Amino acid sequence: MDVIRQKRAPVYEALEKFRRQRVVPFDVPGHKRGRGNAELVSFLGERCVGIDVNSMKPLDNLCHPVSVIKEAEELTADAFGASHAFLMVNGTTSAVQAMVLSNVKAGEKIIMPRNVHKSAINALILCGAVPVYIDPKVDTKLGIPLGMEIADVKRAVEENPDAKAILINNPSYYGICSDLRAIVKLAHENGMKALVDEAHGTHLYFGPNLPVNAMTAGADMAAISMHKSGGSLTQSSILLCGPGANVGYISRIVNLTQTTSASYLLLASLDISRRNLALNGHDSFEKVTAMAQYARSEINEIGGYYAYGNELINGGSIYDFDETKLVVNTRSVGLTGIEVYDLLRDEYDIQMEFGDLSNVMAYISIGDRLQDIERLAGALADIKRIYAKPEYSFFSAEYISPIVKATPQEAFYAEKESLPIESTIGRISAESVMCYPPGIPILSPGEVITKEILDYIKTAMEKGCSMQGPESEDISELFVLK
């Protein structure tokens, strides 16, 4: 990495050189640098506002950059040790799904675990690719789905010696990850790429004693989340490349789904965070460390209460660990994750990552503070103290092994029709249904819909999970295929 040339921010040296020009504007956006609505200059102020810009000669543009814009993805490229490097502002979400899309084509293989995230699912629907899923193995204790198993992979890789590509989630939303560097080798070895979806380890690339991220473990695309720990404004993401990367091509593919109007604020925060990774990252990232070690700590010295860290790691199914990640399981306080979720919420003014019916998380990352990390620790004890019931037994996973009967393309685009979610047992389903956040799909478009999987939907609604998906806003209803 060149330490002089990150000390440069070509889209925000840019924006600033454009705001002090005071030019006349006859383009959009039409509040004209927030002249023509005031209240949205009282509430974002008026340097936010003013640099709310259309593409320009002078700003470059996303869809074809030349220069400012070419040379920040250029700088990006060099911090997180790729051949190339995208500027996102459709979210990780699009990123996912410019990996897939530039990758596989409609009736072509792609080997993927199923606890994936909704945009990948989603991307099959566009595409019309196969997939070709790996249950993961499931912590039963913990309520967790783990990593990819390498014995796993193999299997499906000798299964299916067709499949283009190999998708890999690492880290998981829990921290787990898989033996990253021995997947990708593998599939190269089989003529597939390899594609991770690192959304929640922007922070590999800069902490130290930290997982091997994607771009050192040879993988060929990866799509980072800068806006989850990389510090960047929600929606700003980035997608790596590896050496063998058709860049051109896979432009293309971006500019199918990537807004023609891309945000200068998300640009600019994107290269202001990229710069501060690549000059601070190192020792920021060991203090995120070191706090969520800390949280982990004072957690479990609280008693019931087991925030998880690297003495999971067994070299297969959690092959490492990444310790920035703070999950709490919640089942021996007898709540759960969810109930202990609203609890810091409502009553502690404490807002999680998320809460699901085992664990509740916290997203330790370069904004927090020891003190916060303390009163997250102090209201545990409380809801400890005041809340806590008998433990009971109930779903022991957060994942449930699908029946897949149809590819996402076909089933989302079959003739359907809609039934009371009760009488749905035994059909393929049309739509999705997850808990979000994660975001991960308990039931899939083609998917067989089972008693255990209607059991699983109706807890976690009861539990207060934030369910999405179906068209039924308050899934009562299901679309299945006729």
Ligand SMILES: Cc1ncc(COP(=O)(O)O)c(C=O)c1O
Given for the second form:
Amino acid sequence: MDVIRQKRAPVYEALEKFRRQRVVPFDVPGHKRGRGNAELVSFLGERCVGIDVNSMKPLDNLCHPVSVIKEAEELTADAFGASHAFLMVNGTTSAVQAMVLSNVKAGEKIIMPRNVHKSAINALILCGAVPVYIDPKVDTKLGIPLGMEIADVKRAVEENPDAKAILINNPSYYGICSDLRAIVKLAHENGMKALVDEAHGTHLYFGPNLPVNAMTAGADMAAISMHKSGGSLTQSSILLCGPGANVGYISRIVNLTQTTSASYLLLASLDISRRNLALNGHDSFEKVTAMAQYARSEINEIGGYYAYGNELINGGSIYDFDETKLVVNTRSVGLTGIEVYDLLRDEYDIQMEFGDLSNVMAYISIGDRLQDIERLAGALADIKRIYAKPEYSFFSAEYISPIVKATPQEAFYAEKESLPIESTIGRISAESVMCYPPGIPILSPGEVITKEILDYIKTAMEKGCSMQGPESEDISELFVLK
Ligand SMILES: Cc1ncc(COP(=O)(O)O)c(C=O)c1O
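With the form predicted alone in hand, show me what the form predicted in complex with the ligand looks like.
Shown next: the complete complex, the earlier chain at its head.
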């Protein structure tokens, strides 16, 4: 990484220059630096609306970067050790979809763990590729899906030598990493691309003693949520490419769905955050890891809760663990993670990242403070004292192996009918159902609906998980194939 060059932030600098010029706007956006929308200015401030501008020559154009955005992308690639980087403004969803769409076409196979984010499965609906799912192992005590074991990936590769790519989560929402280097090697030895969903892994490029990142492991592409641990504005993201990527083709794929009016607030936030990570990321994430470790020890002192860390590593399905992730298992206090999540928000004004049936998660980042961690630990101790119940057992894991009968695209576009959810057992789903977050479908289009899946959905709804996927708002009905 070229530290001197990394001090530049070309998009941000161009916007600052533009602001000083006081150009008269006869272009969109129609609020005209806020003058046409006083309420928006009083809400967001003049500085913010003043740079909410459209593409123009001095500010470049995200759809075909030739100047300041191109330079910002080059700096981003340099900071992340990539050959090329695309700045993305349609979320990491668009980065995951661009990775999939640029590597597999209709009818071609892609190997992936089944516990992927919905953006990956939705990419298959868009392009018609065929998933070869690898069941992640599950930790039935913690109730979480784990990583892919090498033996399982090997088997999938041997049985599907015609697959074009392998998609890997690095890490999962819960901090779990597969053996990324070995999977990338396996992919390349068999003529397949290695595509990595690093929505939860921006910091792996900067912090010390963290699991290996996709570019270092030799992967072909990676989708990076800068807006998660990287500190940029919500929805801003990055798509990284390794050596040999067909950047021109990938750019055409990105432009199939990318807005033609990219927000300069998002682009500048990517530029500023990349500079900050390049210059300060090492120290920042060292502190974040230390804070998460401190939180784990405070929470584990309470008893009942289990905030897990590196001790989970087993050389296989948990090849590595991202210690910045603070996930707390709540089973032994007799409460679901989502119940603890709701109590923390409603009774203690603490907003957690997510709660599922067995765990609650705090996203620890550069913006957190030790006193907030202490407040969280205090609130958890209080909740245990006031609300603890006998230990429960609902589900062994946040994951049920699917029975796949059709590809996501076939099922999505098939002739279908809507049925009361309780009458759908044995039918093939045309819709996804998931708790969001984490956004990993419990049911995807093309999969058989079983009693176990319906029991899970019912319990998740009863316990207060936010559900999404189906057309039916209250999920009382599901579309199934005719
Ligand atoms: C693993 C994973 N991939 C992709 C995404 C999509 O990211 P975004 O919300 O920025 O579109 C998420 C979102 O949480 C995610 O958890």
